[in-house]
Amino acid sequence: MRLRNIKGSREVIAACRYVIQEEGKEKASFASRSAWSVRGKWKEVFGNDHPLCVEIGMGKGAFLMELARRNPGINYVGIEKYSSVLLRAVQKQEKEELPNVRLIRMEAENLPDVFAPGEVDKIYLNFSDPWPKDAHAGRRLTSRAFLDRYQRILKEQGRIEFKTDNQELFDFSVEEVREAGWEICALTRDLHNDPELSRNNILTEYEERWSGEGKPICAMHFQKPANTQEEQGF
């Protein structure tokens, strides 16, 4: 279960130079939303033109930071909506000071306000909330509503890498991806026994827990459809 309401977490986050913040933007209504100042300017944020990858629902940051350590020539942005969870990632980053990591506290619905069309090379979705009730299907991060958001910000042939222990969510996600016209590049229902996809796999905190209990991990890599209309923006 996710931690919440840790006293002082927002103050610590606000003081961290690795956290991208724009006061009030993360809670704005759709009608009043406007683009963040970093939108279209991530090369300036990092001071280079390296590829840009985003993890949505980064949790405590272990996965993202290991990626950043292994790939200093790639820039990473971690997104987390809970302050008390993001706090753990902030504490890790303040100790390591990885130059290719930035963090944001925000809702995933606002991605097109933060990243310009074609600005992102890859998105990671790791052990997202399954939202098991049918009425909440649109909140799942692999729903067609979210796939549309990802399609806007990804480059041509941009990819998404998705992992979950939830078989129902995985079945739903495979169907949504196919219906939305994305190309499935790789798929497995037993990641840790798949010789190809398990190669260089980085375990998340949840992945360590569930695989330690013997639960198989599902994974899917899929690619943005060709000939999209990203120039329309948001």
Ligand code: SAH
The other form holds:
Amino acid sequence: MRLRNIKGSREVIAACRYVIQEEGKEKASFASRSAWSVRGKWKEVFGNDHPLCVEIGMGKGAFLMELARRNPGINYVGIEKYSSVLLRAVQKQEKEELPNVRLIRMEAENLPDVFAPGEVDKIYLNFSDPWPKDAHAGRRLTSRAFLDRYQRILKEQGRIEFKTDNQELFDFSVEEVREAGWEICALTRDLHNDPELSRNNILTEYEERWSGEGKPICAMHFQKPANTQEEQGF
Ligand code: SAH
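Okay, that one was the form predicted alone. Can I see the form predicted in complex with the ligand too?
Shown next: the complete complex, the earlier chain at its head.
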């Protein structure tokens, strides 16, 4: 999703108290190399120790905000790489001020700079860009390199919930997830007609559009493999 560059969107985002801002790179200590002071400190950000869920590529934020309304005892962080898109979520949150929502403009590649190992309970990936060319497979948010990043920030038995209308991306994702040793907990190629998985399903903006055109929606829930001994610090 890419909207026309909207004048002033960066300024509005920078002024919003629900947006986590990247600190000046010059301020980040050389040793940590991270410009994100929130890493490892999300409990302080929200002022509680509720579970932490992250949506990557949240678009205009309708899904995240509905989840947050339904689950006030869970904290939600929405990540989006384009200011022009994030602006829409910021405007919604400025109106509603859900206490359990924070937003970040960032590239998903940098997730481990923002979340410490094991800090995240669940990740949502909804209608991620398909990157159809083989040469761009590494940019898909369900590619092996991204799964490795998710594995680092998710806690033991942390889960990912993924939805897409794109069959090729779904097939690719199932393969990557299996090869990386994750456990598939649930899978459907017709979410809206699956009695189990469609219960409590929240439509995203893309989901509304594509299912409205009669396209079936694929969904998969998967759980991270046990950490290797090395990662556990043995
Ligand atoms: N989840 C929304 C939007 C889907 S479009 C919905 O279902 O309606 C995919 C979104 O992911 C776009 O807004 C795009 O800008 C964002 N995105 C794609 N790659 C990203 C990345 N690497 N890091 C952060 N956001 C990304």
